[in-house]
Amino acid sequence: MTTTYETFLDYANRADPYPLFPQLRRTPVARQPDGSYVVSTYREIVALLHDPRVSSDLRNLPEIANIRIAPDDAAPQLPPEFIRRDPPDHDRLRAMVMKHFGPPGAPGRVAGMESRMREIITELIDGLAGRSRIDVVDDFAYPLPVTVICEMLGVPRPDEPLFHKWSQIAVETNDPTTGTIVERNRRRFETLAKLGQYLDGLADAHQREPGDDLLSALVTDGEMARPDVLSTAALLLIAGHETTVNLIANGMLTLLRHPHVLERLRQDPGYAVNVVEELLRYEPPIHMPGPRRTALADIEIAGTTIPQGSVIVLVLASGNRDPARFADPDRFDPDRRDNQHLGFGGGIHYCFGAPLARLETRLALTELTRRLVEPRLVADPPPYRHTPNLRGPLHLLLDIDGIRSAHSASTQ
């Protein structure tokens, strides 16, 4: 018999998984046929996000710890990224990166990119002039965050086709429908090794001639071992754009389905703060965090015992629609109060790049709504990406009646 979680994973439900969540939440902690435990209610998800007995390091699973990529591969296997480690390693590595990425060490790193983000956004939208049909994903939502993270990290933008291939494979290995946990992690290790080899060459170049980018900062301060620098750079390069692509595309789709909100945002750019926070709850880019959690001890929760060694799956998107936490949760309401959503996870693994994703999406949706003339969905629902973890449109085709100039849009 197919479980509700297995039905949720089925691509046939990717366009609208939300009707399945009430049924999923009837059993807040549900054991699956493969022995994993799926957690779907807000209270229990938050509790486990903050529980030190829950590990993000899959090396606690013997079948993962024993994976070794072929010794004749030219690219050495990288250590796990810091989001796939537990304290104290996680805390040590995250602090080293944060020193160069955000406050207090580098408070201006993200905010200082705003003017450049605006330039990129203007260039991308200007490039749509003369067209009557656009793809929000290919024409805008993908190139924007890719360009931003490349410039921030110090990766040449022309190399995008190269790392795009590795990024897609790495993302797909988080999809539980694409193989066993061992098969998927073997592919991930092999892919990240190749990406790491590419980044190692860049790190050498940045060490010889440092710039003001993040990779230069990591390799020149000498605190972090080179393998950890490469794992961290790979994480930032992939996560630094994949989440934001979905957030922008989901956001534009949601605004077109709620034209009164779109119009209010067009008239009031400041409303973008509310809009983005509600999008993170209502149509989050991440439905389940990529690193699977593991129970380090027996955990009693919601009347169920999760045995030591069990894999734990947190369905954040279901928690975001839990009526026990949010009033009228299936309504898109940017004026919602007390919106403590799970769009960026929680606990010690709260999304490292959240400030960057928020800023990019606020600026992106504000300019799209102000400059696109009469945008209309070509297909609703649009086609979706395959993975259930990082959920967003594969393409988002719009018919438009033109592009307002940046100047005229700003003076309306």
The other form holds:
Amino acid sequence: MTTTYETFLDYANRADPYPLFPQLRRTPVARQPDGSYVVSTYREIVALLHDPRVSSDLRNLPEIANIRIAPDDAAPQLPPEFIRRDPPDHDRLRAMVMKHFGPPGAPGRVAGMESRMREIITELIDGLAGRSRIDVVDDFAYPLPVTVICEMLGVPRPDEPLFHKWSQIAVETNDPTTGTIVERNRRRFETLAKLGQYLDGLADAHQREPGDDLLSALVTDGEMARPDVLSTAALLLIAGHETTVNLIANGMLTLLRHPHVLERLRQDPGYAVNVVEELLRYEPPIHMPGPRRTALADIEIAGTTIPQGSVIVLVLASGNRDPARFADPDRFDPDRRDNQHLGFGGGIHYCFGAPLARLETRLALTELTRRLVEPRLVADPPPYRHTPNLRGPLHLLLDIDGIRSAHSASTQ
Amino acid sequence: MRVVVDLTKCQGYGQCVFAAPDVFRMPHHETLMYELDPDETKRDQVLRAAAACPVRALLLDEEITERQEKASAGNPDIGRIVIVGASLAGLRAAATLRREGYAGALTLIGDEPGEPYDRPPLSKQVLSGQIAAADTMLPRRDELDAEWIRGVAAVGLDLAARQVRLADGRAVGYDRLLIATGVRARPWPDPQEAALDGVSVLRSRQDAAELRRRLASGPRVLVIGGGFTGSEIASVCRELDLPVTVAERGPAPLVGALGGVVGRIAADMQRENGVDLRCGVTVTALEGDRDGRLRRARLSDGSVLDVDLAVAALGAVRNVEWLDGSGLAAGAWGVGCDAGCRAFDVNGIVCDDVFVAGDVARFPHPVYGYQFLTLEHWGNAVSQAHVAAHNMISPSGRLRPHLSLPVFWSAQFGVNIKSVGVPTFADEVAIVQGSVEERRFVAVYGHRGRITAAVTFDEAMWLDFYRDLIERAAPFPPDFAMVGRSAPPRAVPAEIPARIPAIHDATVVVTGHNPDERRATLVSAGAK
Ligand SMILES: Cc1cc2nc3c(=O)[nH]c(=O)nc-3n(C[C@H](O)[C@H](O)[C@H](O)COP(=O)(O)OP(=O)(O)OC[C@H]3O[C@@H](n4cnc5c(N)ncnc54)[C@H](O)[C@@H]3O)c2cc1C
Ligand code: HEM
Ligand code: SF4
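Show the same protein again, this time as the form predicted in complex with the partner chain rather than the form predicted on its own.
Okay, now the whole complex, with that chain kicking things off.
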């Protein structure tokens, strides 16, 4: 018998998984045939995000800890990135990067990137001039965050095709339908090793000639061991690649499905702040983080005991639609109060890049709605990417009647 | 515009700092310092910060009264509600009344001039000079549609006539009364010494402005009392690079609230930060010069300190004198009430029309063996005010109990200290996560084998987990495997000092023989 969770993983339901969630939530903590536990209700997800008995370090499972990638492989295996580590290492590593990215060390850094982001956005939209059909994903939602993360990290943009495929493979290894957890992690280690090898060369170059980018900061301040620098850079590169693109694309799709919201945003750019938060609830780019949490002890929750050693899967997107927490949860309503969504997770692994993603998406959606003339969906639903974890359109084709000039007034 | 952060909710995600770096600052791991009254040019930033906060801890002007969803929660007998004490608890109660649909007359009586303000920043951002004392106003409540009587104290209560008497001779009638008169700083006991120029306390906005003015001139400072307020003052002194001595009667700072084990950690923190900490001593005299300026302090160990400024941080005195002779069970211990916030009269019977909330309240907490607690916590004032307001306009069958576990925070020496539960209700304590050396850890308190409290130093994200354990009466010590645990936890005595509750000072005589005549009379309401 297929469980609701397995049905949800099925690609056939990618375009609209939401009708499955009520059934999924009927068992808030549901054991799966592979022994993992799937959590789908808001309260239980929040509790587990803050539960110190939940580890994010898969090396707790001997079969993962024992993975050694082929020694003849030229690229050395990297230590797990901090998203896959527990305190105190997690906290220490995260703080070492935060020092260069946000408070207390660099509180204004992200806000300071706004003008450069605007420049990139303007360029990308200007480039659409003369077109009557565009792909929001390829023409805009992908290149924007990639350019931003590359510039921030200090990775040459022209190298992007090189690591794009590694990034995609790494993301796919989160997808439970692509093999056992051991197979997937082995693939992940191999891919990250290759990415790490590329980044190692780059790190050397930055050490010799530092710029004002994050990689330069990490190698020159010398706090973090090189293998951790490489894991961290790989994590940021992948996270910056595969998430914001979905928020922007999901955002345009949702706005086009709710023309009154789109119109209001056109009239009032300030509305974008609430639109972005509601998108993170209603169409979150990460439906569930990759299965990397395990129980360090038996955990009793919602009438179920998750036995020690079990893999735990948190379906954030389902928690976001839990009627016990959000009134009328299937309604897209940027005016919603008290929108404590789970789009960026919670607890110590709360999204590191959230401020960046929020800023990019706010500017992106404001500009797209302001400048695209009469945008219309070509296909609804659009085709989706394969993975159920990081869910978003593969392409989002729009017909438009042209673009407004970058300097035109924000209304009409 | 005005903003206040509910720091009991805040978990230190820093998203507000990213969104509004000109308004919010996070100078260390998770202590949050912010402007309460940023100018209009920062409005967009603040709105973005409010939307980005993962736990929605920011309260802004316009969000105070949510849409009045229910129409007038109709109890036709309630035409006039009076709130005495127009500070945090009073204001929050008023907002809740309106939000829950109360449409009748509402009067707030407060003896302080000006609009209500937030006190926690006084010993933090204000003393350090980041914001002015005047810029601590709580978000606006104009839409409360209330009558404000400001700068006038209530001086008496007539329960039978349902009237509050004011200092200016007026009498204000009520159908429901909320008592939210809070506490004041316990003054230095010798009035002549207390009157010296350079001897002060910290409770009000004026106190803070005055202290700030003095700190700016670079004095040598003596803080008398190593509780939370005293420790925070000492912390700001060090931040300003001023020499400061803390004289604490107990064996370490914060012992009264957190016990000896965590107190010793606080002591180390003070010394590492350059505080001249002296424990096990009392200040026996404060001496001035001919002009009445403070010059010296004498300590019980015989030492003499040259100081220019002495701050008495000796705890609080409850503002209950106005209730003398009113027939309520009010005294040095506060105003007694039930878990539904209904005041007790001297006979120990609850009144249906008088309610209590905030620092002045003394209430039984079921989780703590129904013991009566007084809490001087921001979060308690807020949650108790909500419950009191709800109950004031609800029929007796729909009363809510004030059951929320106490949550407290304090920012000192760069560390955000938070607690949930009642740490003094404990016999043992164990460090269960993190590292004491790094000043990032979780201490869990236990009483007779169950968890009763948790204290975090820069680990606020875990606090809710322990709150749930307390609510489930989980066994102590928590012995399951956890992330961030360096060694198996070892339970040690918590070293909670014995305290004689002020209620022991009450002297009551009982008169009458027939069941209908027997009455209690409060003869003495305790030492003030
Ligand atoms: C310096 C300082 C720092 C603090 N820091 C923290 C902190 O970090 N964390 C935390 O949790 N809590 C902190 N607190 C405690 C917190 O501020 C209080 O718990 C909160 O203010 C309680 O609110 P309240 O409305 O019950 O009482 P109060 O704020 O004391 O208000 C009572 C009001 O009633 C008025 N009043 C008294 N008698 C009368 C009368 N007869 N007639 C009319 N009006 C009267 C008073 O003047 C006052 O305005 C701090 C307090 C201070 C002073
Ligand atoms: C809209 C875009 C984004 C979304 C929805 C998103 C979502 C998330 C979520 C849900 C988590 C928690 C994972 C977990 O708990 O298992 C997370 C973690 C993380 N994200 Fe994002 N993310 C986004 C953009 C970014 C960007 C742009 C970056 C890089 C700059 C980034 C870097 C990270 C990192 C490093 C972590 C791990 C944090 C930790 O373990 O402490 N994210 N993200
Ligand atoms: S929890 Fe909210 S208020 Fe606290 S630091 Fe984070 S964003 Fe700011």
